[in-house]
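The chain below stands alone and is given in structure tokens; this is the form predicted alone.
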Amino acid sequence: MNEADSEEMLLHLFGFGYQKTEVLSEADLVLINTCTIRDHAEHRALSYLGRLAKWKAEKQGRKIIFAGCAAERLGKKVQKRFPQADIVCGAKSLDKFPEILERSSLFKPVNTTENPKENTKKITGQVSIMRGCSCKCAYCIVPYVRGEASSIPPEIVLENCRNKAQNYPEIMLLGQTVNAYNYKGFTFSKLLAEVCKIPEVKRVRFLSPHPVFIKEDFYKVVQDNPKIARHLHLPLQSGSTKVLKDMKRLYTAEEYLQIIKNLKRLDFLISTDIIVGYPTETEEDFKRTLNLVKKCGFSFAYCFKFSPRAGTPAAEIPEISQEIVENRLNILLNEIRECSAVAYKSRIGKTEEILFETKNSGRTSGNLWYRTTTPKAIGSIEQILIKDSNGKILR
């Protein structure tokens, strides 16, 4: 989502005569688009902004834009602490980014006949379908910095998908709780079906769904549309129903497991997010998480230590000893590695649809990596019989 927002801001900067460079010494402007979901991410962004003071002073006219979620959370504090920041644009103001540039008087639109080129090194085109989140999870800062959920009209989403499909064979639909999408009765499942009708689209993915919004109509649209990738990144956060209730996640461990069973009947592979060391997590709660991980058989997981975010209810609860949290995290990571290896080896003997992202590697519909010594066309799709796996790659 951060990348998609960055691409949108870049398009507006192109309208002011800028071109993209990966070399800092060449740049006249640095755009820092920030994340604040964890304390570490915010500190990294602020540290980088601090180091840019020297870069800005080396050449007259250089500019810095500090944008995104950390910018929203910190607001005016950023420019007080870091006067080198010319513009601070919070996540809630990204839709007004062009007006903010014009009002600043630092930027003037230019007439250009050149159209900015898409980054064709990638094969996935990202399309935001909604902004914000209305699920007030007890540990999460996102609803406060991005606002309530708001769905983008389907005609705009589909037009964006058609445009992206000219350059990218795979479309990734994005939203904080992407499957909560509903624009005046036009549901997420309806939107998925319409995206699949675009001829140039070869595969459709989406991030990040919430378990509570997975309904029967979703299973039906998946059955009817083989373009929809057979992989879901479905955040679990905890395998303990008690902790899930404390987190305000709106589902039980049993309900989550039933969703996984339904998805696996449709040949889905599931990856997830898990928070270790939530303040109310006991040793018994952690064991429940481990047990549920084994039952779900995740293909991959992002595992995080609990990170308190000021202003959220969870930040008011005393934290667990870091030594205990570190130990639990290591145990969980080992379990996830074993689950991932099983997921890879379970595909041996099956024919997989591979979308090639390089000449020698690509991903299956279930989001597993495949490698071959026979060069293939980037962006092409082939049906390939899997003969071997080392638990980290298919061959």
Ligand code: SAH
Given for the second form:
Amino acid sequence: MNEADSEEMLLHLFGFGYQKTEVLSEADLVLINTCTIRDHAEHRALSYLGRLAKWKAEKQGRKIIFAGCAAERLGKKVQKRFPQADIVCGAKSLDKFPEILERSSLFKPVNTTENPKENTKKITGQVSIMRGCSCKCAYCIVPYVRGEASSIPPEIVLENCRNKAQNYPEIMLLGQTVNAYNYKGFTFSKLLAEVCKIPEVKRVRFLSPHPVFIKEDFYKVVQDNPKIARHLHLPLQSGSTKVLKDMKRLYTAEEYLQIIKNLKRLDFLISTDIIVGYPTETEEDFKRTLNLVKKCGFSFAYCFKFSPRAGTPAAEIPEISQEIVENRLNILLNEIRECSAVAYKSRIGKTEEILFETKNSGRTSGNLWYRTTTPKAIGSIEQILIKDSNGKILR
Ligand code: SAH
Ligand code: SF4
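Let me have the form predicted in complex with the ligand next, following on from the form predicted alone.
Following is the full complex, with the preceding chain placed first.
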């Protein structure tokens, strides 16, 4: 989501005569697009901003924009603590970014007919289809910094997809609860079907779906559209129904497992997000998570230690000891590594559809990595028989 937002801001900056560079010493402007999902993410962004004071002082005219979710959460406090930030633009103000630049008097729009064009073929084109989130997960700051969910009109989404498809064979639809997409009755499943109709689109992915919004019509649209990748990143958070209830996740462990079973019948691989050390998580609850992880057979998982975010209900509950959390995290990470190796090895002997991201490597529809010594065209799709896997890559 942040990458997609950064790209949007970048396009506006092109209109002010800027071009992109990754080399700090060459830059006249640094745009820091921040995350605040956990304290650690915000801390990293702020310490980077702190370090940039020196860079800014080294040459006159250098500017800094501090944007995104941490900017939204901290607001004016950022400039107070870090006067080197010229502009602080919170996540909710993304739509107003060009006006904010114009108003600041630091930036002058230029009349350029030649926007810097992307000349290299990339693989995944990201398209935001909704903003914000209307779920109220008890630990999560997203609804506070990004606001209520709102779906972007399908005409705009599809136009963006058609444009992206000129350069990117794979389209990734983005939203905090991406499958809750609904624009005046135009549902997520309908949108998926329409994106698949774009001839240049070879593969469609989306991030992040929420289990509660998976309905029958989703299974149907998947079966009708082979372009939809057979991979779902479906955040679980906890395998204990009690903790899920405390978290306000709106599904039980059994319901989650049922979805996984339905998806596996359609040959999906599933990855997930899990939070360890939620303040109400007991040893029993954690064991339930481990158990469910085994049953689900995830191909991959992001495991996070619970991070209290000020203003969320979960931050009010006393935390459990870091030592216990650390210990649970390590046990979980080991379990996930094993599951992942099993997922890779389960593909040996199968024919996989590989989308090549380099001449020698690419990803399967199920989102596993593949490598070959026979070079292929970047961006091409090939059906390939998998001969071997070390549990980390297919060959
Ligand atoms: N909208 C997506 C997830 C967005 S946030 C969903 O609900 O599925 C990405 C992940 O960050 C979450 O899935 C969760 O695992 C993690 N996360 C969110 N808030 C957190 C917190 N306070 N502490 C630790 N992890 C958190
Ligand atoms: Fe946060 Fe995702 Fe829950 Fe929304 S659905 S509140 S983004 S964890």
